[in-house]
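Taking the form predicted alone, here's one chain by itself in structure tokens.
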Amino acid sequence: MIFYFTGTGNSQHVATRIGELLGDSHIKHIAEYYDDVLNCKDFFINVDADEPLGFVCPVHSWGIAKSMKRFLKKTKINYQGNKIFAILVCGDNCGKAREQLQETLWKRSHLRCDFVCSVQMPNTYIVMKGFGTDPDELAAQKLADAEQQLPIIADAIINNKPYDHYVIGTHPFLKGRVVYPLFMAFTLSDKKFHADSNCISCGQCVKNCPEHNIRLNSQKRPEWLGHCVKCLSCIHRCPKQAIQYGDITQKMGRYYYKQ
């Protein structure tokens, strides 16, 4: 089984690629456990010794998104076979994503995750200046990158093999343990979203949300709810480009995979 999260597409893709190379058909986004996870004290998915358990998420200012990193405080995970691995779905490098995902998952579940690597997609944060999507010819030669990867990956989950391909990146203590905490504490603020005059009220962004974290108003207008994690798939989704953030985000790219 294999759990990941996805805003534009990226981690969706490597779950279901590498859950192909594997033989693996059960392939769960995690948003179908939202209410449950929200819900429940004490949430439980069992998973069968036979199989391999999975995790992909992207990394989200150098550590792992915080969807993830939820469902996996609250989730106990029962699972008595010997093969764990994750992959973590980056930009460009991951700092501390890695050992955040192996402590959170020990915490709650007592597993031990020892295969984790990393595998770079096109970059998709543009709330931010400085940030911004990747040009076509960089998009394109990590995509090709990734799908000579991945079964290199699933050799190695497969045959046991070692595989340390992680991308940690430059200052990995200070990006993982003081920029994402302050990340996560002070940047997902929805209060900046809005959708500007292309807007044509299609509700792809309330169909696409995996926090269901917005509604269509009485004017048939997008309004975001206050519990947004920030991975984008409403302004990259959106057929129009009239989802905005700010005034950043007017004349910066779009990018979610296409199939």
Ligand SMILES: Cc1cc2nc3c(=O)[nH]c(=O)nc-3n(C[C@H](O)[C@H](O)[C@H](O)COP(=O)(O)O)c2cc1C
The other form holds:
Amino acid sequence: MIFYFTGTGNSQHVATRIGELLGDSHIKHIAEYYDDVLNCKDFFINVDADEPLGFVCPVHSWGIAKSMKRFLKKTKINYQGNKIFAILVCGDNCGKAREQLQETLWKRSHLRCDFVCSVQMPNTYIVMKGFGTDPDELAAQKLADAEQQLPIIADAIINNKPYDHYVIGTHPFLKGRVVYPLFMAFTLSDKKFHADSNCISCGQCVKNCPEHNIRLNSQKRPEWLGHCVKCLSCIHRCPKQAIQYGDITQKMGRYYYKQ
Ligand SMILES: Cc1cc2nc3c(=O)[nH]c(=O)nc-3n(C[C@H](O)[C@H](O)[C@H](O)COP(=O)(O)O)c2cc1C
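Same protein, different condition: the form predicted alone was shown, now please give the form predicted in complex with the named molecule.
Now the complete complex, all chains and molecules, led by this one.
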């Protein structure tokens, strides 16, 4: 069983590919459990001991994406097997995401990953000045490198081989203990999202939002509802590139994983 979260498809691809390589067809987007996680006080999932248990999620602000953190915090996962792994999908580096995932999983489910690694995929953080999508060549290189890396990861998981690939980056402590909490507390507001005149009211943003945080208003324009996790699915997947964030994103590129 592999649980994943994704905004722009990178982690979904990693989860699916690893599932294929492990021969595991139980691949679940944690958005499927959205209502249970939010509303059920004692939500639990049983995972068969015969299959591996995996988690795949994007790195957000050098920690784990908010939706995955909430899922792990609120869900008691019952698993008696002995193969637990996590793959952290970043644009550059992961800081303390590994420790954070381990701590959160342990607190609720008393489970510990035997295997954690990172995979670099194209960057998606475009809602702050100084950041942006990767140049095409770099994005293509990251995708090609990841394709080479995934079979090695699967082999290491299946055969309990050591595999020490985790890109931590600089100042992990500061990023993990200071920047991440500040990011989660102060930058998740969706007030700056809006659709420009290119919007064709197709509703893709509504469908693509894993948090059910967008609806079309009476003028058929998207409206954000105040519980965004900044996965940026809406902005990157809009077929008309009509979604903007303040005045930062007009000239920024867009990216989502295409098969
Ligand atoms: C809000 C946000 C914060 C991010 N923070 C980081 C980060 O701290 N380190 C990093 O390497 N990449 C960061 N990224 C880039 C993503 O981790 C990366 O592009 C990932 O592959 C996206 O996965 P997804 O397509 O499954 O959503 C961030 C992206 C977003 C949207």
